[in-house]
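Below sits a lone chain in structure tokens, taken as the form predicted on its own.
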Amino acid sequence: MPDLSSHRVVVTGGAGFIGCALSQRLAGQVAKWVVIDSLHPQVHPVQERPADLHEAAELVVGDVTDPAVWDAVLADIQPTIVIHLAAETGTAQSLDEATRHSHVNVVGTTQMTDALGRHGIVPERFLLSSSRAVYGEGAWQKSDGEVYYPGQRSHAQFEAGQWDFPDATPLPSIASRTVPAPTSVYGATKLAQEHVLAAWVNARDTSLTALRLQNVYGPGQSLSNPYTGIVSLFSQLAMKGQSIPIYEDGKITRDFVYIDDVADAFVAALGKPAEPGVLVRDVGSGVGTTILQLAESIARFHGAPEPHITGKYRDGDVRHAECSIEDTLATFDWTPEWDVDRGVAGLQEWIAAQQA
């Protein structure tokens, strides 16, 4: 655990998933911890303090949009860490809620910096939360060895049932190696997120750590948001003995990575010492899962019926999302310490006592 006692730490979006598991290792551990949260009801059904947020917290209700609220929290704070957690997360729904997500995710950041601007404060350092879907399709190679870049699939594709590229195999994406190219306008707001905030530690000489995480679940994840969560949306369904519906053929592939994980590396990421400038890094297992393999997994834990092929589809939707970390474990103190079956165990076993 590293040394932060000294520090001030303000946390935007600090009341969610992510923001919870992080508060319960680390807020009771620094000089002050300020979460900044609208309490957004597709996250928040009910509008109070989570359960879940560190007793040490200070939760300031606002949205980080509004000059106003960044204004009242930095006359009482000036931090010496900001963690950037807050966005609108639906990639499907990104897509006819644009307005929303570019809001939020971008307006946000700049009203985050800006503010910080006029109150003349310099962080030490920033740790983004950013994301897999900045990379888009990804690299493919094909069988010629040729590394390239397929872009967005069709309309025209889906209803063809072409769900692959021809002639070639998806590559793990790595922040040294993968050009960012998002196919969704989620993707796209939180690659601007990066940009902006790669340009305004660039011209302060102080830092930013990026993390792209992968589809994180597990323990504290909404179970009532319909744009994330397949994992608890899976959960749910085998639960009450139904089959689960497999979109596409049931191969889309996915890297996912337990809230512990997650919460793991942001910790190890503080860890490291602060450096001018930007550094990137890819969060997940580290091992691709299709969505089929997923299903059957959490159908075995319940006794629930096979999984069922459906042949729909989602329009902009990625057919391969998986990471390398081998970059990632060589710069933190860290390792992924749950496998998928075991992750699903957790979280049934967490979902049964909410229900309970």
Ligand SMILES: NC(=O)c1ccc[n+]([C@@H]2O[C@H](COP(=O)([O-])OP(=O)(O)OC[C@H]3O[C@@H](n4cnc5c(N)ncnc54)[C@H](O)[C@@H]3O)[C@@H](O)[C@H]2O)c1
Second form
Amino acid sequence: MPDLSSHRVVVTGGAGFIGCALSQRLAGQVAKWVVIDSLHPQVHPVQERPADLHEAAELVVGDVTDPAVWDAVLADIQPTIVIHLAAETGTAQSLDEATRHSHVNVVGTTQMTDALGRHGIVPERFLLSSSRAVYGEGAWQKSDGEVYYPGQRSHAQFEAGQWDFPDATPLPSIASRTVPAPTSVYGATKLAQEHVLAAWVNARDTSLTALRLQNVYGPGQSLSNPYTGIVSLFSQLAMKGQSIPIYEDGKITRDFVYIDDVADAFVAALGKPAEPGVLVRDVGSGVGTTILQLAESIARFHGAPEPHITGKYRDGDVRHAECSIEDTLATFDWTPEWDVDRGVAGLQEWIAAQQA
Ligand SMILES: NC(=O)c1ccc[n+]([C@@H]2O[C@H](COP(=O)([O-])OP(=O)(O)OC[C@H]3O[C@@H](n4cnc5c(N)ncnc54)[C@H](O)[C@@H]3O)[C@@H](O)[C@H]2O)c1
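To test you: the structure above is the form predicted on its own. What is the structure of the form predicted in complex with the named molecule?
The complete assembly is shown below, putting the previous chain first.
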């Protein structure tokens, strides 16, 4: 654990899945620590402080888009570190609720920087939880070696069941090489967060570390939010003895990264001395897993029937999302430790305990 004892920390969205895991690591390590969280009803079915948020965190229930919330918080704490997690996170949902997603993710970020400016505060560093969604489909390579960006699959492609791009294989995304090209409104707002904060920190000679997280899963993820957390959703079906339905042909790929590895990556990022400017790194397991493989692993665990392929699809779904973590391993004192089979087992025990 880096020495953070002199730091005053504000964590937005800090009562959520990642924020609570992070809270277990920050407790006792920082001089002062305020969490701003609206306790969004889609994530928090009960409007109460989550039990997993460490008791040492001071929780301010408020909305990051509300300037009055920021004014009250910044009158109380002049943060040296801001960890910005608050967001609307429903990728598919964001297509039809674009205004809500943009408002919280983009305007919530600009309200934060405007408020810091009003109060004359320049934190030493920002840590942003960005997303692999900024890459969209990312880069693919044709059989003749040409690297290209296929962009978003069209509705007609989905209708025809053309799941993959012909004669090409996907390349793992990595911040140093892959040009961001989001194909969801959510991804566009996460990229906008990066750009807004980059503009601000470069103008104020301070520091931004943006971590582009792959699919985070594990204990603590909302079991009631139908828009996030495919591992939790599949697990609940298999626990009930149901066959898990699988979209497309089952070969959609994701990089599933366990919550403990993600919380450790945030701590490792804080352990690297802040340098002026912007550092962007990918946080994943570095291993791609197809949705079918994931579902089979969960079904096996519960002795549930085999998953079944439905051939259904969701417009805008990315076919392949996987990252290279080589730069991240070289930058931070961090290595992911959980593979999918172990992570799935860890999650099942937690879900069973919640349901009991
Ligand atoms: N979980 C993942 O797989 C994943 C992947 C990539 C990026 N991320 C990013 O990580 C961050 C945290 O995600 P998470 O998985 O912990 O999600 P989460 O939904 O569990 O946590 C988000 C928290 O933000 C709060 N929040 C939402 N709107 C708010 C608002 N207007 N004002 C104040 N608080 C608000 C919610 O109440 C919630 O507690 C998000 O920025 C998300 O985009 C998550």
